[in-house]
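Only one chain is given next, in structure tokens, and it is the form predicted on its own.
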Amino acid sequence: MESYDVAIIGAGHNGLVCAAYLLKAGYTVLLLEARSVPGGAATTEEALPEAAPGFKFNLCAIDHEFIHLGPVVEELELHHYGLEYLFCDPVVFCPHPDGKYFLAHRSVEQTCAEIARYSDRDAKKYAEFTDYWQRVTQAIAPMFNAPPKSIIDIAGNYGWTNLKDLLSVIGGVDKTLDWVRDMLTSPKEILEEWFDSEFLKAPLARLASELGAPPSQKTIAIGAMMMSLRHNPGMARPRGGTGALTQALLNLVKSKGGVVLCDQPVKQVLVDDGRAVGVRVANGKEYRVNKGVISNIDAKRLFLQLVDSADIDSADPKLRDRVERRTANNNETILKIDCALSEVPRFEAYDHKDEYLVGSVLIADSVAHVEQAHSLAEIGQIPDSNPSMYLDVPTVLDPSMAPEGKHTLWIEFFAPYQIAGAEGTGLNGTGWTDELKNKVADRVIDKLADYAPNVKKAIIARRVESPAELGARLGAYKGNYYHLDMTLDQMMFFRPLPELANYKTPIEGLFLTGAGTHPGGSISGMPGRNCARVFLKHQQPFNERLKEASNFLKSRIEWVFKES
């Protein structure tokens, strides 16, 4: 039987991450994947391998900004395993109906320079509004850098810049009023206060609602900053792809010895005496752990599916029927479609230039399209009589993912996981099968040629991905790739339970990572360095928190200086 220090379920990006900090610090670790290959919802693949040889697909996650509102990247060094990371400039492009479009860059004036040509005011509070939202961001980014019940953590990740940042957006009894009224408020009240114009509110809804919602969903105000992340730290991409990140993490954890393990699902936790003490895979073997097990798959399937209730009851005995009725999912998830070019889609009517594809593409006429496009799937419906949009050409700004002169084409169509008045038919019973989801893809289609009349003759071969299958492909309860919905109920010390939030559970050496941990769903490897964080103090909690309180008094004597 073999042994480990620590088995971690799942070999997603924020697996890998955690793992590769366990390894620095010395220990034994094991990785097991389900899929056959690693990286989880960060994978590059060549998916359509007869019909498109030499094509290389994001089969999920694409573009990448909060990844830089953390030090993983530098602290593990990942330039050294191979990881280049691509800016993008522009940022986004949004053709409108009545001709006008949104050209932003990465910078703020030259952005404010492309509104201007419509509207001098918006242009204006635009600058205004992307200040604010990028001070928020400097205001709260130490609190995504640290568990969310780690004070001594969060305090010693503020610098003066920080600081200068929180106090300028809470310094007083009504800014702060302000500001916690922003949060609890929805993007589409926040963007009709700020603008006027809808060739403008309408794109800035629509990365609001990657989130997950509707722009008029309370609680999910801070959407409104995806904009200004584009701006600062950046929108980037990693060279060869979004799994070139998942690549240099597997060079960085292979190269410290880390076993990673594909086509091995995780079937059981177990536990001996109120401990996790390893895992068994699909095919019977078991691997024992001497530190612990870290999930790195959603709460309700660890807790629902893996581990024994007899042991779950046994730590808390509300803990089952919480994490199956507590956590919310609200049934929408996405349509993905794939495709090889022959040729960019041109929008020949709005001044095409290559470059407005280097960033993305949104197909977004309205607040109201974009709220259509989310509430219809939310209860069921699919929104393709007038489809919205997010889509890439990733071959623009790096051609190497494609045969030369050739691209391919990203598309994410928002819909839902469960049909409503189909339940029990289709794949896994949520009434997707082949035929529907290609006929929702060519409306889709149908909709971008509208804007692009080149897209149709320029479509070598295309893969459809229904969100049944990508809920089945990504092990995603309900589809859902952020494991559960983003609101502010269930976030930081709420994610996915408070009493779950700082990556540890009731039951001795088990642990939590993932999307469904604190801060959430996209590609940061914040919650792997975080749980790593947590879990080496558990091993080591005098050491740890000696190192702690060095770091913070380091921090603050450096501010000092700073200041003086």
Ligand SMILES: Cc1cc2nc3c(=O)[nH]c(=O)nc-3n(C[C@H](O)[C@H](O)[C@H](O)COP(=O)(O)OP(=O)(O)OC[C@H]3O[C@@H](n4cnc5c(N)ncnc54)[C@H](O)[C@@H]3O)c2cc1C
Second form
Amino acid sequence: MESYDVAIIGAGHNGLVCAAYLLKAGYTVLLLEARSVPGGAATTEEALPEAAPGFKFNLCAIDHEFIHLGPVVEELELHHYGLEYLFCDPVVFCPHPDGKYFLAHRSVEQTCAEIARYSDRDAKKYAEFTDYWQRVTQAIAPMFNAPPKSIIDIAGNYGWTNLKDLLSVIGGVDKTLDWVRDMLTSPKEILEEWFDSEFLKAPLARLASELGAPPSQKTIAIGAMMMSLRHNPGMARPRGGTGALTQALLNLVKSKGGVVLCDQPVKQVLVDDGRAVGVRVANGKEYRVNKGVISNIDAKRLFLQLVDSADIDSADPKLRDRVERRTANNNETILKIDCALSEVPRFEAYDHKDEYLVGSVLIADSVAHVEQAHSLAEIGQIPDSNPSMYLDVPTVLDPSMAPEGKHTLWIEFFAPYQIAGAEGTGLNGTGWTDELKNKVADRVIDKLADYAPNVKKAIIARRVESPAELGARLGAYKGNYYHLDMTLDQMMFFRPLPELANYKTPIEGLFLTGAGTHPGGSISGMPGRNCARVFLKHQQPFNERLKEASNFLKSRIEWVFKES
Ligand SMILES: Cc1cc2nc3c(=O)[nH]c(=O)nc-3n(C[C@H](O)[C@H](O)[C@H](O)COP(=O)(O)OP(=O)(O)OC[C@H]3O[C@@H](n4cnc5c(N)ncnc54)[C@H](O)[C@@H]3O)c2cc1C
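Switching from the form predicted on its own: structure of the form predicted together with the ligand?
Next comes the full complex, and the chain you just saw is listed first.
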């Protein structure tokens, strides 16, 4: 029987990041991946090999912002393993039905100049708004890069700049209360408080709602950060597609002796006397571990599908019930459209320039339009009578992803996982059929053609993936690519539940990482890194950990006296 120090369930980018840190610390690691390719929601695949050979598609993630708020790329020296980030500029283009458009550059000043063509007031407000959210980001980023219940780790991430930003956001009682209110309110309310113009509010609402909820949803005003991140640290894509990040991580993992086995869905975590001792995969093969099992899949899938109920109950009799009932996944996910194009979509009525297509293009006619896109999906209806969408033409920034002179089109359209009234029909009982997904995709393309009339003729071939197919491909519960909703009540030390929030579980040697843990979904690698740190600390004897903590406190006190 093969044995390793650690087995990781799933080779998503977080599983790979976690593996990389453990391998660097000298542990032996095996990653078991259900699909035939590693990467999870971070792959680039030649998905239309017959109809469009040579076209490479990001089947899921494309625009990377959060990873630049943490140290993963630098610490793991991923550029040595083939990763090169290309930063987008401009970062957003959103045509408005009345002929105006929002064009955001990486530079805030340039963006304000674009807004000022229509509203001086909103241009000035945009500069203040972005400054505020950038300070909020810097104030909380240290928390993203540490286990959420480890005060010492969090404190260790704060330097003067972050502290200054933190004080500027919460310095004084009224400021703090105002900030708390911002965290509790909705993107819609925040945008209405700051801006007058719909052409500006609509794209900002669309980006805020990338957290996976309507703009009117309370507690996700922090989604406003999604635009400010595009200015700083910026929005980038790996050359060659998101899969190039996965490939760099694989290169690193393999160079350190890590083993990645694909087509190996884990069916059971083996527990002996309250301790995780290995895993069993679908073909019955077992792998034993000396130190632990780490799950890149979320708590719900792990505890309700892969761990024997008696083993969980004896560790924590309430856990199964809490995981099943207290973690929330709304019904919203994505219908994904990838097209091979003979030419770029041209926004003729908007004085088309190819540079509009360097970043993301948003079709968001109003805040109400975005609201409808999300709220209908949540109640099981398909918001395709007037589709809102997020699209990219990645080949404008990176022509290597298609044959010379040709392009690809990436479209994200929010849609329900379970269609109301269609329960028990279609794929996995969701109501989704090939006919329906293609009908919806036609409507999405029709809407895009209202803005870019050449798009239909430019399509050489297309691939449409319904929410049910996306869920089946990723193995994600209800197709939730964040593993768990990203509302405030499920973030930080609440993610996925307080008792699981520090990446440990009540079963000794069983750890959790991935999008369903702090700080959540998206391409960041932070859950993978934080989990690895917790795992490594856990291996140290108690007196060493105590010594480390006291040394840390001493150095912090010295630092405070030196700086003051
Ligand atoms: C269409 C789409 C667009 C997106 N766009 C962006 C974007 O532009 N920017 C951004 O930052 N984020 C984006 N995201 C979100 C982001 O891709 C994910 O949140 C992130 O990739 C999650 O990474 P992860 O490693 O935590 O989990 P995953 O990528 O879900 O990895 C989990 C892995 O576990 C494997 N697995 C599941 N069950 C088993 C099992 N039983 N045994 C073994 N393996 C198993 C899966 O196959 C998968 O490889 C997008 C997501 C989607 C779906």
